[in-house]
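Single chain ahead, by itself, as structure tokens, in the form predicted alone.
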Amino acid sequence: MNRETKILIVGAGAFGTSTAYYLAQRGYTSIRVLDRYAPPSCEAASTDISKVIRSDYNEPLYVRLGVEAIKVWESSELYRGLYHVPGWVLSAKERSVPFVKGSIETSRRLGVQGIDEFSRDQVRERFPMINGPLDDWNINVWNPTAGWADSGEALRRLALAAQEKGVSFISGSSGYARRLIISEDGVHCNGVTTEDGTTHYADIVVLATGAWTPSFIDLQGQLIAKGHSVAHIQLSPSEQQHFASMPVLDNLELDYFFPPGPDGVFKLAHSKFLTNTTRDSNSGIQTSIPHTFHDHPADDLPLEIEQAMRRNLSRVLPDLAARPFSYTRLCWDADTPDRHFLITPHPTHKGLFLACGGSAHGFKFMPILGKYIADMLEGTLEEDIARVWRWRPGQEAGTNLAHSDPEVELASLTGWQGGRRRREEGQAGGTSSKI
């Protein structure tokens, strides 16, 4: 590519925005980013109040990238004040125990300091605010170097920095990509057409469309859109102080919990992933497609999921288990079978590249990820990394994976359709909507 190459990035989440930033930093002068929503895109998985930042993995590549990314989180003026390091406790019930053990071994081998295994009693002794029984927290690993970042604000700042370097962000119906523009011979991708019929032509098209990618283009089963349930609880000032020194807590088969931020909001998320299999009306592809509360504002979390989240709260922080949720969300990402990213040229359409497959762990690398995607576009990505992130249909699920429980179809669960509307109506009428 030369510096005047017309580059079109579809998707303004962590992958797309980081790519735009690094390309602009390298001197490329024609970069457009399309997204249905202005940055930080409200449907990007990254647009959240908190995401885990860590480097303990059972895969050496992500340990290496995690360590590199943390240095940027710590030192860059761009992310000042957004990165917090209370440490975290990584746990598992059964299926994910091998992943946790592998993470310990790999992290220690690669020099991550302070990793220690705690019993349930040691966790409670170290962190007195954790006063639940911790049943099914069967392995607990303390990592003092891990923390969390204000991810939505980080994404907003990165998009602004990219704009200041000359990147153009296009949102609304003219930024909502609906189909690729493919040459008559089927060889070249020349751009995309958006919801309002606008055609955006480019020399290079990068699909950074996250959970929407498998319904946008045929990926031969390499990605599946999965949603996980997120809820917030508003704490009082005294409660905020009580939980302020709490670490991030993550049981890979139950729930995970974040200490409250400056606004006193406590976040929890369920580890069971949901799918929503349907047919895309535009592409005709049948696959899991995100069902979001932004598009469906009357909907809410399935009753079965909320019940499970409250049970899991009672295992850890029982005083919060019956508290009302002040906010709920289905947060969608796209998983690969082996949880490695899909960052690669398309095998048949020249000019088309993929930068997706975050697999519920991509955000932490945002400060550096665009550098590697830019390397891929320029043909200079390290061979070992390119092999891992390559186009790979038929790839079998890897071993020792996190979040290895089978996902559940949203349609098989109850109470989510119109759930928010019913709750609000119940509150307005003075009745209880507890389950």
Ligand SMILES: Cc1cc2nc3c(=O)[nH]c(=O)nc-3n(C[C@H](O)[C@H](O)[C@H](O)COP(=O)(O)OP(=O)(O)OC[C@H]3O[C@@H](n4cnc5c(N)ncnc54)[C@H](O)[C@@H]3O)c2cc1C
Contents of the next structure:
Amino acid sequence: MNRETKILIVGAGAFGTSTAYYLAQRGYTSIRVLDRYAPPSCEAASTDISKVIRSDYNEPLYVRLGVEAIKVWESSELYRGLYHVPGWVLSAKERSVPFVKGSIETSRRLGVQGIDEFSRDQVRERFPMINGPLDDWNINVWNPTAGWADSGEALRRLALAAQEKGVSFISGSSGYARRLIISEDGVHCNGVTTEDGTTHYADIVVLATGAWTPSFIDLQGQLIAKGHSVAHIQLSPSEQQHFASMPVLDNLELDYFFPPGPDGVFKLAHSKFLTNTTRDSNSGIQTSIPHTFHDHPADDLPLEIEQAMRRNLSRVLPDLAARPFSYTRLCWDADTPDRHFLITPHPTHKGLFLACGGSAHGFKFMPILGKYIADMLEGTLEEDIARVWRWRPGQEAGTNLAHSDPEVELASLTGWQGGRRRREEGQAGGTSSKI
Ligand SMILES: Cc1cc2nc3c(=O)[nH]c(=O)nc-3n(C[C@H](O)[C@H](O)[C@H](O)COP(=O)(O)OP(=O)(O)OC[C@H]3O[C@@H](n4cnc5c(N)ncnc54)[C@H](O)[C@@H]3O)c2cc1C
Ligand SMILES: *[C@@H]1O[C@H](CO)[C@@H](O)[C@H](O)[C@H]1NC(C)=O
Ligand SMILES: *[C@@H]1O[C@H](CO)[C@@H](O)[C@H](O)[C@H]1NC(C)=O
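Now show me the form predicted in complex with this ligand; what you just gave was the form predicted alone.
Below is the entire complex, every chain and molecule, led by the chain shown above.
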């Protein structure tokens, strides 16, 4: 690579945008980023009102990257005002108990201050706004150093900063990549063709297409797109105050809950993920394909999931459990079986690189991840890291994963098709809510 190398990045989420930013910082002068949507892309998993930022991992690599990222979250002018540190309670019912225990041990070993194991009663005493029974919250680890960030705004600012360094962003149908341009001998990747028929030639192409990557090119089972069910509840100003000092509450099996942001929006999310296995009409690949409410605006969360989310919420904050959801989303990220990222050259197409596999934990690294991806592109990524993030079909599933519940096929659930339209029609006659 030299400074004039034509670089094309497909996907402007955390992975793609951070890459563009760091490449521009290193002096590359021809960087083009494509996305279906203008930054911050409304479909990106990265675009959200809150994401957990923490460094307590079982794996020392992510502890190190977490610590490095948090320094930037704390001190960079770019992210000023977006990072909050209320602490978090990490919990589990049974399957994920070993993971929680492991993360206490790692954090203690690494000298994270203030880690403590709480009983249910201690959680309620320490945080009086938590007045539910916490049944099945069987292990509770308090980490006062963990927090969250307004991820959509952070992504917006990073994209703007990249633009100021000369990166060009293209969205709409000429930002929507549909096909790779591969040389006739099958060796080189020379760019991509977009929805509107434009060909974008480039010396190198970086696929940072998040959950859409495995339906775009054949990854031999290395990535599975999973849908996370998310809902918001609008709090009144007095409720907002009541919940203001709530920590992040994350039971890896019984859902997770964020303290309200400045606009009084309370967010909850389900810890069991969805798949939507079908054949992609564009690529012909059979895999789980993101089904989003942006593409399918009449749809809503499956009924079974909404009910489970409300039941889980009633164990923690019963007063909110029957409230109407002001917003719902299926938010898609792609998991690798071992939950390590996939940041690697493609094994056969020269000039093609992958930067994906956020695996439900990738956002927090956005402020620094692009450095590592730029190193990979330049061929200087530390060997130990390159090995972990390499092309690795047939990888073993990790043994001690945060989310180890099996996924559920969207098609096996009910009420999601046309659910939003029905709810809106129903609400015309008054609010309805059920537990
Ligand atoms: C509900 C939820 C909660 C999460 N919570 C956390 C958390 O608390 N902490 C944390 O660190 N991580 C969290 N994660 C994980 C984190 O959000 C992701 O790992 C990370 O954001 C992935 O970034 P990305 O850039 O790979 O993908 P994305 O942010 O999804 O970006 C991919 C982009 O590619 C674009 N794209 C796709 N296909 C094409 C195409 N063909 N042409 C053009 N553009 C295309 C999309 O429009 C999108 O903008 C969570 C994920 C979800 C879904
Ligand atoms: C899966 O998603 C695709 C694309 O959004 C959609 O067309 C299809 O109907 C979905 N399949 C199922 C079974 O829900
Ligand atoms: C809580 O959510 C989990 C998945 O996140 C689900 O398996 C469980 O059934 C829910 N609990 C209740 C009581 O609905």
